[in-house]
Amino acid sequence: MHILSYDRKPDFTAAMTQEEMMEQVMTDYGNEVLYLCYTYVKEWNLAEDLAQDVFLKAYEKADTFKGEAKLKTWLYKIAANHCRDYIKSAHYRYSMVTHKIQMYIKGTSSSVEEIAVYREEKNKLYRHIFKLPLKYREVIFLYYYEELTLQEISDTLNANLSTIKSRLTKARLLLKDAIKGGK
C-alpha cells in the first residue's frame, strides 16, 4: 500500500510507486516548500538546500502520513520544523544571511514607471515582512501567501488556534506601523 496515496489530490494512482508519488509531490508543492523555507532563512540557495532536505525527510517519513491532514499541511509542518532546527543550529548563527529578496514580478501595467513603482512597493512590503520576528513572519506567510486557514496554520506550527489568531493580529499591527513609519 502506498502511504502517500491518501492525499486528496486525484493525481495519484494505485499503480504509482512511492518514488513516482514523491516526484509528483515535489512537482505539486516544490515551490511552496521552497518559499516557506525562504521565509525562514532569507537566502535562495540555502532555502533550496533546506527544501531538498524537507522532501528527503518526507520521503523517509512517508509512513507517518496518515491522511488525517492535507498533504500540503503535513509537508509544511516538516518544513517549518526543519527550518526552525536549522536556524537554532550553530552553523546558521555564525553565517547569518544578508541577501536581499530578488523577485521578478511580471507587471500587468503598460507603463515602465508603473511597473517600477509596483515592484518597489512590493519589495518594501517584503522587507517589512522579513523584519518581523519569525513567529509573526511565518504566520503572515502561511496565511497570505499560502492561503492556509488559521486551523491549518495551527496544525502546521503545533500552536493553539488562539495563539495563531493573536500572532496574525499582532503581525498585521506591526506591519501597519512599519509601513506608516516608513522604517
Second form
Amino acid sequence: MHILSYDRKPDFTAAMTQEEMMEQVMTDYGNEVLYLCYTYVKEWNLAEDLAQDVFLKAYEKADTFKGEAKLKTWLYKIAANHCRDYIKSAHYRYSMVTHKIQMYIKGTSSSVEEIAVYREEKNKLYRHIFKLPLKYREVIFLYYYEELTLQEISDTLNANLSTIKSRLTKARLLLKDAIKGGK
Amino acid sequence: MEELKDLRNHMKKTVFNGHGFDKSNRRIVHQRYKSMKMEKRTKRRRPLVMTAASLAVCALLFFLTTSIVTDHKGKLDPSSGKTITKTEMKQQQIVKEATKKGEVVSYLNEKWIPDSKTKNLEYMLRLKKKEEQGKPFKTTIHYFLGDKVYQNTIEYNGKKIIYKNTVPALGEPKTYECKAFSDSTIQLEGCTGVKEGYDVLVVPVTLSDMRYAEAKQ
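Any chance you could show the form predicted in complex with the partner chain after that form predicted on its own?
Time for the whole complex; same chain goes first.
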C-alpha cells in the first residue's frame, strides 16, 4: 500500500508520481513538522535541517507506512525520534555549549532597547513552555498545539499512556508555577 | 491553565510567526532524495574488477602503514593474524573480562553518541526489570570513546539507584542517587543534583533500537 492511499485529502490521483505525492505531503505537513522540530532544538536553521531529514526518511520509508496510524501521527513519530536522537548526539551537545558562549558574549553587549523587548517578551506563554524539560515540553506541544489525543501521543513518543498522562499533569503544574513566578 | 487552550494561535502569532517549511526546503528534500538514489545506483553498477583492484590497493597500503606504524607499539594477534596496537590490546582485554562477567561494553562515537548494540540494550532492560521488581543489583559498564576507556558503576540497593559516571560526554562526572530508570530509554530519573524533569544518560541508544530490543525480550 502506498503512503498516500490513506491520506485525509481526497485529491490525490493514481497518476501522481512519488515526487508529486511527497510534494503534497510536505505542503500539507511541512510547517507542522518544522514547528515540532523547533520545539526540540529551539533554533530555526537547525529545525529546518531536521525537518528536511524527517521528510527524507518519510520518502525512504514510504513503503513501510501501513496506514494503521494517520499520516500525520506517522510523520510526527519519525520527527520525534529523529529530533530526540539528534539532541542526544555529542555534536548537538558541543554546539549547545558553543551557542551558550556566543549568547553570553552577545548578552553582555545588549542594547537598552533589546533588554526592554526581552523583558516585555519574558512573560509570554511560549517562553515558559520552551523552558520546560524536554519530556514535558513535547507532551504540551503535541497535546495543545497539535491537538493529538493522549493515545496518539503515547504512540508517537513510544511511552505508556499512564506516563503521558502524568507528564501532562506535571507539565501543567510546572507551567502554572513558572507563570506565577514570572508575573 | 486557560491560556493553553489557545496555544495554537498564541504560537502562530509569536514564535512561529514568519517561519515555515517553504518551497526551497521542499526542493532540497527532493534533490537530496534524488542524489541519494543516484548514489545507491552507481554503487551497485560499479564494475567488479574496479572494486577488486581498489581493494587490493587498499590492502597493500594498509599492510604497509600498519607495519610501519605499529611495529613498535603492538604485536601480532595469533587468532586473526593482524597487528594490533597497545590500545586495542587493552580494549580487547577489557572486552574479554567484561564478557566473562556479563557486563556491558559500550562503544561511544565522538560525533553521534548513540550506541545501539542490541545485546547491551537487552542487558540494560533486564536491569531495569530487576529494579522494577525491587531486586538489588550492581554492575560495571565499560565505555570506549576513541582511545579512552571509562568505567561507570550502577548499583540498586532495593531503594535507590546509585550511578557513578566518569564519562564527561554523558553528563557531569560524579555519583548520582536516582529514583528509577526513565520510561523508554536507558536513562535515570529523579537524580539528586539534577534539575527536575532532566534525566541522566547511562547508555545512549536510538529509540528504534530500543523498541527492537524490547520486542525481542
